[in-house]
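In C-alpha cells, the next block holds one chain alone, the form predicted on its own.
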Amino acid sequence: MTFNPNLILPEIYQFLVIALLFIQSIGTAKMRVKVGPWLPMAAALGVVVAVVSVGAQGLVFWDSYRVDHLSQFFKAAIAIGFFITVLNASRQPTLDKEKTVDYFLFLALSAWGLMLLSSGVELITMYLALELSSYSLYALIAVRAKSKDAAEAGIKYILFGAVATALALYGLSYILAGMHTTYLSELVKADWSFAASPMAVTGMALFLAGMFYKLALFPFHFWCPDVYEGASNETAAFVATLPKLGAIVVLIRLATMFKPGYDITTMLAVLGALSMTFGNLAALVQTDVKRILGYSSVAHAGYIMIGLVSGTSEGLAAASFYALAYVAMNLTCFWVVSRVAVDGRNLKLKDLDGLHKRAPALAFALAVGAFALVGLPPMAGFMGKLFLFSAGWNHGYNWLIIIAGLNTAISIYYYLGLVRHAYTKDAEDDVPLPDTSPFSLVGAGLLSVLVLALGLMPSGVFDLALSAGGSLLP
C-alpha cells in the first residue's frame, strides 16, 4: 500500500491541533486557561488547509477511506464551522476556566471525527468515525456551570445515542450477513429492493437510524429540543450544525445505492415529509429560542431528504449545498443568541424585544438568519430550497415537493416571529444589555455576508457540490 499524506492534510492538521490541546490539558493550571490566544488562529489556518485540499483525490487505508470532491467539500465546511464555533465559544460565560482546554479538546475531537466520517467508504470505518465524534459530544453537552438542565440534557443525549448506536450496529451485522461486504463500492452494485434482499434492506434501514439520530430526522428527533435547551448556547451552536454535516455526507454516499421507487427510498421520502411537518408545527408553539431552532432543525432534516431521494447528481449536489447553507444560517442565529445572552441564560422570545435599538447589527444578523431559514430571497436558504425542489421534481416525489412548499409557508410564522420581536416590540427596562463589542459586531456582520453571498452568488459553491455529487453516480 502506497500512502500519500498530502491526501489527508486537513485530518493531519486537525490532529495536530488536538495534540496541542491535549498537551495543554495535562499541563499546569496556568497553561490550561490560555486557549484564547492561539486556538482561533489555528482554527482559521485549518480552514485554509481544508480549502487548499479541496482538489485532492485518492483511496487510502485498503480502500476504506476515499478522498474525493464530496469528502473535501464537507471537510472544508466542517473546518469553517469549527472556526466559527471556536470563536463563538471563546467568550462562553457558563464555562469554568479550569475546564476551558478540555472543552475545546472535545470540540476539536468531535470535528476530527466528522472529517474522518466524510471520507469513510466502508461501513465499519464510518461507524467508528461516527462514534469518535459522538463520544466527544456526550462530554461537551453536560459542561455548563451550575446547570442541572445541562446534566439532564447530557444524560438524554447519551441514552438516546446509545440506542441509535445499537440499532446502527445491529443493522451493520444484517448488511454484512446479506451482502457479504461492508465496502460501499461493492454494496452500490447490489439490488437494494426489499424483494431481492430483505435482510440487507432491513439492516440498511437500521443502520440509517443511527444517521437519522444525528440529523434529528423524525422520529429520531426527540432528543433535539431538550438537548439544545439544556446545553449552553455555544455548545448548542456546535451540536445544531456540524454533526448534521457528518450525517448528511454519509446519507449522500448511501443514497447512491437507492433508486427512486425502491422501498427504502420511499421510506426516506415519507420520513422527510413527516419530519418537515412535525418540526414546523411543533416550532409554532415554542417560546424558547433554542427550542424553536431545535424543532426548526427537525424540519430542515426533512427538506434535505428531497435531494437524497431524487437519484440524480443534481439532487445530491442540492443536498450538499443546502447542508452548507443550513450551517451558515444556523450559526448566524446562534451567534446572535450567544451575544444577546451575555449571562449565558436561555433566551425567550420576549428577550429579543427592542433588539434593533439595543444592538442594531445583531438585530440585522438575526433577521438575515431567520429570513434565510424561511427560504426568502436573496438569502442562502432560498437558493438551497430552489436547488432541492428543482432536483426533486419529476422523479416520482412531486407530492414531497408540494408538502415542502406548504411547510415553508407554515414556517414563516415562527421565523418571522423572531424578527417581529426584535424590530416591533419595546424592551423592558431591566433587560441585560447585549454584547456590542467589535468582536460581536464583526462576527455578526461576516456571518450575515456569508449567508447573503451564498444566496446571491451560489454558482461557485453549487458547481463544486455538483462535481462532488456527480463523482458518486455511475
The other form holds:
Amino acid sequence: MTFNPNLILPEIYQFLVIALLFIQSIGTAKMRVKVGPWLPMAAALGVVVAVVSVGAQGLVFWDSYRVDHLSQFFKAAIAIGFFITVLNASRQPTLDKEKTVDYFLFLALSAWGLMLLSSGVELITMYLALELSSYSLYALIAVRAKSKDAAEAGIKYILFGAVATALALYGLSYILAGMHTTYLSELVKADWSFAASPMAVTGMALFLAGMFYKLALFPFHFWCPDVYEGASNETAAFVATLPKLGAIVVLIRLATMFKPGYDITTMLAVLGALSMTFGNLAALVQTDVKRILGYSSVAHAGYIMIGLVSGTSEGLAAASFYALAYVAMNLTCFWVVSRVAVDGRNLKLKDLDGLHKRAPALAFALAVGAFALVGLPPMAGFMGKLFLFSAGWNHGYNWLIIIAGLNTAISIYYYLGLVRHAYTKDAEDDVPLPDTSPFSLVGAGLLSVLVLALGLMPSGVFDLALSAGGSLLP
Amino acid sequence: MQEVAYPVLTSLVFFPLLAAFGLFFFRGDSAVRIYTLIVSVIELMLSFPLFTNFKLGSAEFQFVERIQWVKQWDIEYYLGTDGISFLMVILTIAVLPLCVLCSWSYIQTRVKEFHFCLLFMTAACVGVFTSLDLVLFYVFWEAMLIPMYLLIAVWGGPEKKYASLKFFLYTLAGSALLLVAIVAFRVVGGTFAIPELMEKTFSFGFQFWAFLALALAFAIKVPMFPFHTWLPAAHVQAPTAGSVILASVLLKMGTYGFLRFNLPLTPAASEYFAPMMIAFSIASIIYGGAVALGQNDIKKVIAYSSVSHMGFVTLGIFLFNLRGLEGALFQMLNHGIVTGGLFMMIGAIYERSHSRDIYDNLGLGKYMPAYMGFWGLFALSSFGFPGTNSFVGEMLVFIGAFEKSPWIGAMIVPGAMIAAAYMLRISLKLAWGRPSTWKGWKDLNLREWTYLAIPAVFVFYIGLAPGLTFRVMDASLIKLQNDVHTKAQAVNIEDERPLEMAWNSIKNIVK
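Having gone through the form predicted on its own, I am curious about the other one (the form predicted in complex with the partner chain); can you provide its structure?
To see the whole picture, the full complex is given below, headed by that same chain.
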C-alpha cells in the first residue's frame, strides 16, 4: 500500500491537537486549566489546514477510506464548526476548572471521529468512526457541574445511543450477509429494491437507523430535546451541529445507492416528511430555548431528506450545502444562548425579553439565526431550502416539497417567538446582564456575517458542494 | 431618447439600503429625521431618469440590468420595469418622504431604528416591483416583511404584538407555497427569468396548481376576502407611517403579483379560476364596505374600505378585458395616493386628540377648516367622486364589469353606494358633529400642509388629466391581455383534469 500523508492532513492535524490535549490532561493541576490561550488558535489553524486540503483526492487504507471532494468539504465544515464551538465553550460557567482540558479533549476527539466518518467508504470503518465520535459525546453531555438533568441527559444519550448502535451493527451484519461485501463501491452496484434483496434492504434500514439517531430524524429523535436541555449550553451547541454533519455525509454516500422509486428511498422521504412535521409541531409549544432548537433540528433533519431522495448530484450538493448552512445558523443561535446565559442556566423564552436593549448585537445575531432557520431570504437557510426544493422537484417526491413548504409556514411561529421576545418585549429588572464583551459581540457579528454571506453569495460554496455531490453520481 | 449611463434601478434599490446604514453615524432624533428626509428626496431625484428615459408605448421591459448571481441554478440579479411596474416604483419612492414627514412628531422612541426600517422597507419594495427573476423577487418579497413586522410590533398601538404576529404569520404562511411554485416554474420552465417564462406555455395541470399556490400568497397580501383578517388589526395598530406604507405599497404587491405572475405565467388557469376570483372580489367589495359602515374607529373604517377598494382591483384584473385591467392598475395607484392621504390625516388628528374614535373628533370643520378641506377631498376621491383620481379607475372597472357581464356590473353597484355611505357618514360627523372634547387643537401646520398637499395634487392631476398615466400603462396591458388570451387558447383544458391527476398521485403514494 502506498500511502500519502498529505491526503489525510486535516485528520493528522486534528490528531496532533488531541495528542497535545491528552498530554496536558495528564499534566499537573496547574497545567490542566490553561487551554484558553492556545486551543482556539490551534482550532483556527485546523480550519486553514482543512480548507487547504479541499482539493485532495485518493483512496487509502485498503480502499476503505476515500479522500474526495465530499469528504474534504465536510472536513472543512467540521473544522469550522469545531473552531466556533471551541470559542463558544471557552467561557463556560458550568464547567469545573480542572475538567477543562478533558472537556476539550473529548470535543476534539468527537470532531476527529466525524472527520474520519466523512471519508469512510466501508461500512465497518464508518461504524468505528461513528462510535469514536459518539463515545466522546457520551462523556461530554454529563459534564455540567451540579446538574441532575445533565446526568439524566447523559444516561439517556448513552442508552438510546447504545440501542441505535446495536441496530446499526445488526443491520451491518444483514448487509454483509445479503451482499457479501461492506465496501460502498461494491454495494452501489447492487440492486437495492426490496424484491431483489430483502435481507440487505432490511439490513440497510437498520444501519440507517443508527445514522438517523445521530441526525435526530423522526422517530429516532426523542433523545434530542431532552439531551439539549440537560447538557450545558456550550455542549448542546456542539451536539446540535457537528454530529449532524457526520450523519449527513454518511447518508449522502449511502443515498447514491437509492434511486427514486425504491422502497428504501420512499421510506426516507416519508421519514423526512414525518420528521419535519413532528419537529415543527412539537416546537410550537416549547418555552425552553434549547428545546425549541432541539425540535427544530428534528424538523431540519427532515428537510435534508429532500436532497437525499432526489437521486441527483444537485440534490446531494443541496443537502451538503444545507448541512453547512444549518451548522452556521444553529451555531449563531447557540452563540447568543451561551452569551445570554452568563450563569450557564437554561434559557426560557422570557429570558430573551428586551435583549435588543441590553445587547443589540446579540439580538441582531439571534434575529439573523432565527430568520435563517425559518428560511427567510436573504439568509443562508433560504438559499439552502431553495436548492433542496429545486433539486427535489420532479423526481417523484413533489409531495415532500409541498409538505416542506407547509412546514416552513408552521415553523415561522416559534422562530419568530425568539425574535419577538428579543425585540418587542421589555426585560424585568432582576435579569442578569448578557455578556457584552468584545469577544461576545465580535463572535456574534462574524457568525451573522457568515449566515448572511452564505445566503447572498452561495455560489462558491455551492460549487464545492456540487463537485462533492457530483463526484458520487454519474 | 438616450440610454442612461448608470444602473438606475439598482441605485433606487440600494441607495436607501446603504443610506439606512448611514443612520448609525447620527446622534440626536432631529438629525436622524432630517437625514432620512434628505435621503428620501435624493431617492426621488434618482428616479428622474425613469421619467425622462421611459419609452411610452413600449411593452418591453426597460432599464434592464442582468447579472449572474448563483450560476449553478441560473439565478440572476435581473431588474427591469415596464408600464405595470413603473407606476408602482414611482408610488413607492414618492411615499417615502411623506412617511418621514408624517412621523416627524409622532415617533418619539427609537427614532433611528424607525427610520432604518422605513428605508429598508423602501429598498425591498422597489426590489419587489422591479425584479425580473423569480428568486430575486422572492428575496425582496420576504425581506420586506421584517421591517414591516418591526414597524407594527415596536411602534404600534396597544395591541401591537397581536397585530404584528398576525400580519407576519399570515403573509409568510401564504408565501411558503409561493416558494414551492417558484421552484416548480424553474424545473418545468427551465429558468427563473420571468420574461423568458412568459414566453413559455405550460400544461394546464401544472398551471392549475401553480395558479393556486401563487394566488394564495397574493390573495393574502391584497388582502382578498376571506384572507383579509390580518389587515384591520395591522392597520389599526401600526403607526401612521406604517399604515401609509401598508396601504399605499404593500397591498399593491398582491395585485401586482396577480398581474405579473398569475396572468402571464398561468393564463389558462387564470381564465379557469376567473369566476372564483371574481366572486371573491365581489365579496371583498361588499363585505369590506359593509363592515366599514359599522365602525366608529376612523382607522378601522379606512382599513376595511381598503378591503373593498382592493376588491375592485382584483375584479378588474380577472375581468380579462382592457378596461378592467386599466381600471385595476389605475385603482392600485389611486388607492395608494388616497388611502395613504387618509391615513396621514388620521395620524394628524390622533396627534391632537389622542383618539381615533369618530365621537372624540367631532366638529372639526369649524376649528380646523384646512384639515377638513383635505379630508373632504380625500373622502370624495375615496368613493370615486367625478373629477378625482379614483373616479377614473372605478369607472373603468365598472365599464369592464358591464362589458364582461351585466350581472357582475350589477353586483358591484351596491359596493360603490356603500363606499359613499361610509365615507359620507364619517365625514359628516367629523365636519359638523357637535364637538364634545374640543381642546383648542390647532389647524394644519406647514409640515402637515406639505405632506397632504402632494397627494392632493395627484388626486386632481390624475382625476382631470389621466392621459399620461394611460400612455404609461397601456402598451404593457394590451400585450398582457393579448398574451393571456392567445396562450389560454393554446392549452387544452379538457385533456387534463387536475383534480383527477392529483387524486391519482395521492393513490400512488399510498399504494
